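One chain is shown next in structure tokens, namely the form predicted alone.
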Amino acid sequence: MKKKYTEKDLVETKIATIAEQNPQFLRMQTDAVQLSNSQKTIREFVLHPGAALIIPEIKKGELLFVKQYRYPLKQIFLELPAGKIDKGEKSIETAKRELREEVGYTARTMKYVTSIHPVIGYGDEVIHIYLARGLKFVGDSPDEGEFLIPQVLTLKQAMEKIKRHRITDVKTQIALFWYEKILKGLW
């Protein structure tokens, strides 16, 4: 008969960090861990500083996206604006900064929507999602080496792009599903 597990059986205990690489942005760590059955194994994972994503609402049901080249996949993606949290920065500050840097807007209101963990199998990244309303254009100021093309889409157009596999970025998809529920008054 198969053993029934409890949540206690799922916990892995770190024995030691075997190796850590400290590049500029992401860090890779390898830990030796002990499983609940006393066996030992290795866990490799990426340490990420966290990020904020903004749903910039131009008007109800109309959103501002960015087109951006993503080197690891050698492809241009259509995404909602987002960026990593700088050391000592709160996620709401990151959201405000990235909205200004990437698309040149400030928001009258910036409302927390949710937090997601997009790569739980190999990283500790958390992305905090915010809805920005009452936008005012003040001029963009992208980071050095960051090239973006802003694009306005209705929610209907964006959802059609998801359906047709034209928006494949997971953080953008999740944010759009949340935004759709918010517009319908369900959440």
Second form
2 protein chains.
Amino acid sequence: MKKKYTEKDLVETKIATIAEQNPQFLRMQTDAVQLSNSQKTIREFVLHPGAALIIPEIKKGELLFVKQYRYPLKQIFLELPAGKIDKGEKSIETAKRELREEVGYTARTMKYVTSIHPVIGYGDEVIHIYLARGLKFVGDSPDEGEFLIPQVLTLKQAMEKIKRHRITDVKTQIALFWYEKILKGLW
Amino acid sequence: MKKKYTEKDLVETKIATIAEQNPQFLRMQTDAVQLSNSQKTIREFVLHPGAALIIPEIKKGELLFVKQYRYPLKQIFLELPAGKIDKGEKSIETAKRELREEVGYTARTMKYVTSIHPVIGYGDEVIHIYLARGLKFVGDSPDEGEFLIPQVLTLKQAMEKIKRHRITDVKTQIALFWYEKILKGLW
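Switch from the form predicted alone to the form predicted in complex with a further copy of the same chain and give that structure.
Once more the chain from above appears, this time first in line as the rest of the complex follows.
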């Protein structure tokens, strides 16, 4: 590095929001911002309400996944259940609701694991991860037009799928790495 | 599940692209699509050229990170170096270029690790992860207006930061979990 920067130099300051788009569902914001060297630039990003992901532990070392078609990538993904936070909802409530709606389970305990940022370059989304234990099947009620196939895998099978590049969804991969640490008593 | 679906039921078929936005930088596409039950809906997503992330191994178990301000979340993130694929560029070339531009290193070997999808719900981005070994400092040349602070951490320190929710960027977290498996000779 020719010049050493301090953290203060990294900060970008908003001048004005110059556009907001909301074509159908995705909200996008365009800001004029000023860098620490007084240079001006544009920052554009997707606005997201946040989401919750659930690690549904059927029994120790055995988890419930869903298969879902993801249109932007035109392929079916193997994922852990997750969903967007509704307005005014706490993320743990989202986790309970999505576990019930997507796969039809209630949980005796819903434990906070961590929060992750999937798209820091052009989005403000945060995903809160919860570990659901003591599951009870009560019947599901997926959203209209939401097609899912549930699938049970052991952690070992799932980790093998990560290794073989078959589970590539970041939220699912991270949840599995964390679950492995938790199961081993490391975290 | 009241009704059992097969993988065929998950697939969504494009009817037409009904809008494309490109306000400043982010490209967004809105498609009318048909579900397997013939219901019609809208799918909207960000178009992304893909990216490459580099795990720069300074020495065994010691990696080079960058601190960067991420405007959408208004905070400084500790990340591994990464950047968007230029038009016509192979992802391994992107990895080499970004390693050189962002932190000023060349690598003797650049090994493919895996590819991940950060935002399957509303974007087509894929991030290819490479492990860079045999590093040599040759001087950096970051993009105009790109402010970075390099920071060296051991894998142990970095994993501790994940555990304490201090590294939340998904691509960085996943690269570290993979690197830990590789170092342990497991993957």
